[in-house]
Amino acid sequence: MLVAASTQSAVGWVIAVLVGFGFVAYIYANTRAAKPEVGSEIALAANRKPLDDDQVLETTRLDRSLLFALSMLGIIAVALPLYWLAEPARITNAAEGFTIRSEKRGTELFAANCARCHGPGGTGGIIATSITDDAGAFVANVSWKAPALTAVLSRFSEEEVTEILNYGRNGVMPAWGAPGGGPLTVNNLRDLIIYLRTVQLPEASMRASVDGGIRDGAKGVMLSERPTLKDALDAANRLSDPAAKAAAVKAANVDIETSLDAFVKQISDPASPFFASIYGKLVFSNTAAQGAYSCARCHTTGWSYNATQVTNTAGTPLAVKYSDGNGWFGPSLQGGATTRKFNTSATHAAFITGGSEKGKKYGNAGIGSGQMPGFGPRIDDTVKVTYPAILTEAEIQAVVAYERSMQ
């Protein structure tokens, strides 16, 4: 501030030196005293036109040219203040006409490049790849599990995205960015980004997303243990009278969500001997928007791919099933490593909630690499968004006595 301060004023005092020495010279260069021109004409030439005289100079010019010198005063008056107006706006205006554009390109980058992986509009898809082994030799052909990214802004930064999409992620997703050896430009990035701010749900929206993955995942634990629900279902779906069917099949249907509202109900209670064990487990596996709100697809080896439902080259199963949180692109945690890595649940939470930052220390000793995402809520200075929260701070504590009770 100092430095441009005295930058300004030495502007001005230079400004102020240059008039005064102008208006001095022309002071001086019209109050003294002619000389005599040499070879001055005593006739006028016959090249030269004669001035007009005192009566037409002081009055028809002298109007015309105090007319012009209004004029110009007017539209000064007038135009300055209404630019200083329009200004702002106009500013704005660029501003909004570059997202736009932006924008525009970004939809058109992420239709050519990203859609067949993560779907049209970022909803989530599958991509068919190769799995291999820690020699490098080959396992199988796997559908992988894309997630959707319409909330990916609630778990990362724009700068982490970015750091994403420059280097890849997981070794499936490549490197899309110019540092990480991939095609795309700065800009480009930068145009896929403003793209995503467009697609992210709103919080109504998003928990709709979430509590139907772990309404999804808790009927099947229901039906599994009151298979009379199931078997209702059963018998009234091999009915052969249509009329009696549809009536039978409703009705079984009504039992079973009336009997899942009840069990969801009983599991989320933080009191429950299940919050834990069923509820915990099922928002660490939530299946919704293919597991982009789940802990288990970067926790457990095998999720992202249904290594259950994938065999190998001698027609084994990949998995007989999955072994929550023994790692794969995050770290295992079992054994108590999220009790030794937190030494309390409220910081284990506070960790889930933030997500990691690049270099930042967390825990014990731990140091953040940006790749955690949070689950909590997520406010953006760059935009002024506050993006939602993926988790309830119950779902969270529900993920922190699960995997604090991993073996």
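Numbering follows the first chain given and starts at 1. Quick caveat, the model's predicted, so the values are computed rather than measured. Rigid core: the largest C-alpha set superposing within 1.5 Å between the two forms. What changes on going to the form predicted together with heme C:
Remark: with the core as the superposition reference, the CA shift of R61 between the two forms reaches 2 Å or more. Relative to the superposed core, F98 undergoes a C-alpha shift smaller than 2 Å between the two forms.
Once both forms are overlaid on the rigid core, the distance between the two CA positions of D52 between the two forms is 2 angstroms or more.
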Second form
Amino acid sequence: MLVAASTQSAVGWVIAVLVGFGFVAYIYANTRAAKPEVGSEIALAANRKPLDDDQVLETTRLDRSLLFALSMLGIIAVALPLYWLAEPARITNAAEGFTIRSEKRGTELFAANCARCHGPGGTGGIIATSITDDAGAFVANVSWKAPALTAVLSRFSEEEVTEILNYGRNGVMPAWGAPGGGPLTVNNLRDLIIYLRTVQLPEASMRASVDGGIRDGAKGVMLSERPTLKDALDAANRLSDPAAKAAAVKAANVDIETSLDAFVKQISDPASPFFASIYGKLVFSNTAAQGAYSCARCHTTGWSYNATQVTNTAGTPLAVKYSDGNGWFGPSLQGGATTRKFNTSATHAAFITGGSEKGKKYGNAGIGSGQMPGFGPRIDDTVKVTYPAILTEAEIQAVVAYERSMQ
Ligand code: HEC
Ligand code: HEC
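Requested next: the structure of the form predicted together with heme C (the form predicted on its own having been shown above).
Entire complex below, previous chain first.
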């Protein structure tokens, strides 16, 4: 049992100890005086035993009854404070037990309803679905990215997640809560959120995932700009002698990684001419964790279902090239939209850091829906936790610069 340290339990202990001492002292003082009466050692048959005379009734018998009453009182006097003493711990344990049971139900609900799209433990997944045109006619079967939820509480408050669950998202994630016509109750949704708390990544793993995605993207850009590195790897792969091949492939990969270190260092320098155009673009379209850390999944048409790699019934690709920030679930950021919305890069960055709040104004004439995530750290007052930032200040600065340059 957990005894919560509080003023209440401290006071309780003091009372219990005082009452205990007083009680023992009283019993001692009263029993010491009692002496056997003269002749009481002669045993008599029970039926010949004379009744107690007034003297006895008014002393020993009375004392015995009083003593009995006193001990009952003593038990109550000790038991009540003790009960009171354990109360804070009982309340804490009850709340913990409540959370543990809720988490267990949430785990089951997640496995039954969410894991098929968001992956086991919410690590992100792909769903096979089809898209239609405005008239409802079939266009193509696509694989849609279902973002990882392992940092979702860094992006959104628990109320915002509940809102997303209530109404679903973009037609690909169905509505789950009763307000959106879904099958789950308010209690189910709360259980799911308590479960989500348990799958949030520690800061270091999340950072590794975010930066891994940016680095992957950077690798693609670098190899297309420096084909010789890729050619060396291809040539190594073509060698027929296994030992020579292994050594050559290893050497080519070491070359690639070394160049990549330098490349990432170069583009992530705020003074670099590529800070916005390459680094910012990579942050914007980070593919890690099924796009969970990216902006493109909400701000670029077709990015979530790889529109450039899918063809329609006539065999033409759905998109030749993504038009970054042309608008999708989130508004278009092109054509100076963000410079009009935010007078300075600083206010723009502050918005990306905190995200939007439902019904709250942002920038020039913007009204939040609570659906634009915050990419900085988030302090949660309910559970007294600070969830780590998804993007570093430098990454936010890069993506802001990129957005402000969008044509
Ligand atoms: C049919 C597949 C599917 C199922 C089932 C599903 N989701 Fe989703 N969910 C998605 C997709 C896809 C998105 C992203 C939508 C988009 O691209 O706009 C998403 C988005 C979300 C988001 C918003 C994440 C963000 O960062 O924007 C949350 C939270 C979420 N889902 C939680 C859940 C929970 C909890 C369940 C189970 C009750 C669930 N989802 C079941 C497909 C699904
Ligand atoms: C889950 C979807 C989602 C993601 C991911 C997302 N946004 Fe947004 N964004 C929105 C929505 C929705 C709005 C509109 C404001 C609102 O509804 O609260 C918005 C608004 C904005 C605006 C203001 C535009 C305007 O004209 O009002 C900017 C700038 C912006 N987002 C940048 C970003 C950046 C940068 C990222 C990535 C680091 C990002 N967004 C990721 C959904 C998203």
